[in-house]
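Here we start with a single chain on its own, the form predicted alone, put down as structure tokens.
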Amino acid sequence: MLNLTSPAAVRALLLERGIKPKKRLGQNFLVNPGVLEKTVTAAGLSPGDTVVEIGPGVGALTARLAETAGKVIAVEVDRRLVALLQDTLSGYPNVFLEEADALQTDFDGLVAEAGGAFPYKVVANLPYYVTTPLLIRLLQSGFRIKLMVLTVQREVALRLVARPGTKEYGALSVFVQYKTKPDLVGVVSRGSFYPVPAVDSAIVRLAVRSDPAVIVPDDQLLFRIVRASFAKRRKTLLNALAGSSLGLDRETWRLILVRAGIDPQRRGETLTLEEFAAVARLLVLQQRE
């Protein structure tokens, strides 16, 4: 059998089926076998369990997921990738290949397609130029996902996990969090990869929340304050709340402010999830009077 950890076998693979990875749709396929380990273990993984994978590239990690659980959706947006998978995956009779973009692809429908179980989980190796709007969209769509194993950016991994007053906690550590328990897993070097990416990776569990980490009338209303409150980070929140689009005057937001407790004077990347959640709910009763 095609060792799919190998640098060498991959690129031979590769090469004969005349497949350059594309920068474009940064397909730098995981070849570190104790990655893949580490990747299937966090994920928790039961022959009950069905699992959607994103970018399963050459399906070394999908074979590993097929070994463990009792489904597995493997979704590549390259059809020179999806052919090669067809054979490199012919042995596992539980994985189903669809072709498609994940940016637009109902996980949902797949997983019902299929035969799977809900609630799902979603291991992926995600290439970096999608991550952070593939994430919003599995986050907000309403898909039946309990559990997403991710390997990600390192810098975006650990801003999925940031604590207010870092440099790395913003909207997204927010928005995150608010759907999500985030855990870092481990911090990939960039030499498990072929071809070597020019940065290192991190995987990341975000365990998805059955109810939202706080109470809020309106998440979107919630997610407006926190993108404005993030937009210009060196001011202070009420300069920063006062020139957004959200439509009170200065005077209005520095009354909110203090009626949460929060010192107006304070930078948005101090405040913590619930302390955005107590802007929203005064808010939302401010436009009610």
Given for the second form:
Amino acid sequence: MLNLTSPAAVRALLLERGIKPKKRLGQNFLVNPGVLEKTVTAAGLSPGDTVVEIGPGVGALTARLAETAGKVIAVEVDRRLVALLQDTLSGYPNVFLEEADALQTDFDGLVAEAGGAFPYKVVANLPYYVTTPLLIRLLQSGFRIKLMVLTVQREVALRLVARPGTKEYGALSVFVQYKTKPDLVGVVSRGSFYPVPAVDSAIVRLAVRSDPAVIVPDDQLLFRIVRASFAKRRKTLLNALAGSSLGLDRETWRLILVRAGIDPQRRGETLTLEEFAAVARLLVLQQRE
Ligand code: SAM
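Condition change, the form predicted alone to the form predicted together with ligand SAM:
In what comes next, the whole complex appears, and the chain from above leads the way.
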């Protein structure tokens, strides 16, 4: 059996197949068994679970997932790696390999096709270039996902779990915290990968909420308010909203903020999710008047 967590073995395997890791596809393979264990433990897998793995690479994590979950559906965009995975994972009949771009994949459809269980879990060591659009797509699309365990750039992980008033807190934090309960599982040093990337990573665990964290009549409007509030970080909330494309005059915004119990002179990045929701509710009432 190949040792997929040894940098020398992974290098030799890739060399033998003439595969040069592509930077463009974020191909840095995990070669630290401790990090694999942490990831699998964070996913809390049992034989009843179906896991979708995005970007299986050479299959080190996929094999560990297959040992604990009932079914693993691995989505890899690089044809060269799909061919290699057919060999490295040949001893795991519960792994379903799919050559596809995760940004285009209908994950629910894939799980149904493979006879997997709903809701399912997503585990991935994500390529950096795809992290934010993919995360937004996974949370926005209504896919039946209950939990995600993701290895992402450390800086992105800190943004996902950031609290109001910190420099990491931004529109992505609010969006992710609206949809999930995020936890930082641990930091992963760049030396855990082959080839070694330029930055450190971290594992985050996102428990998808069955109902959003706050109730608003229109969540697209909530996110427009959030984006407008963070767009001009050095402005007061009142100036940021009055100068936004949301289209209300300054006095109306002032009244909305005061009615929501928010000092208009505060900065957008100090607002909690509940406060953003209060603004969204009052804005909808205002539009109805
Ligand atoms: N899971 C492996 C590991 O932990 O060693 C590999 C992780 S590597 C950081 C990212 C993987 O995602 C690569 O195998 C890459 O080819 C794949 N990938 C990149 N873009 C993708 C996309 N749009 N859809 C699916 N897989 C993608």
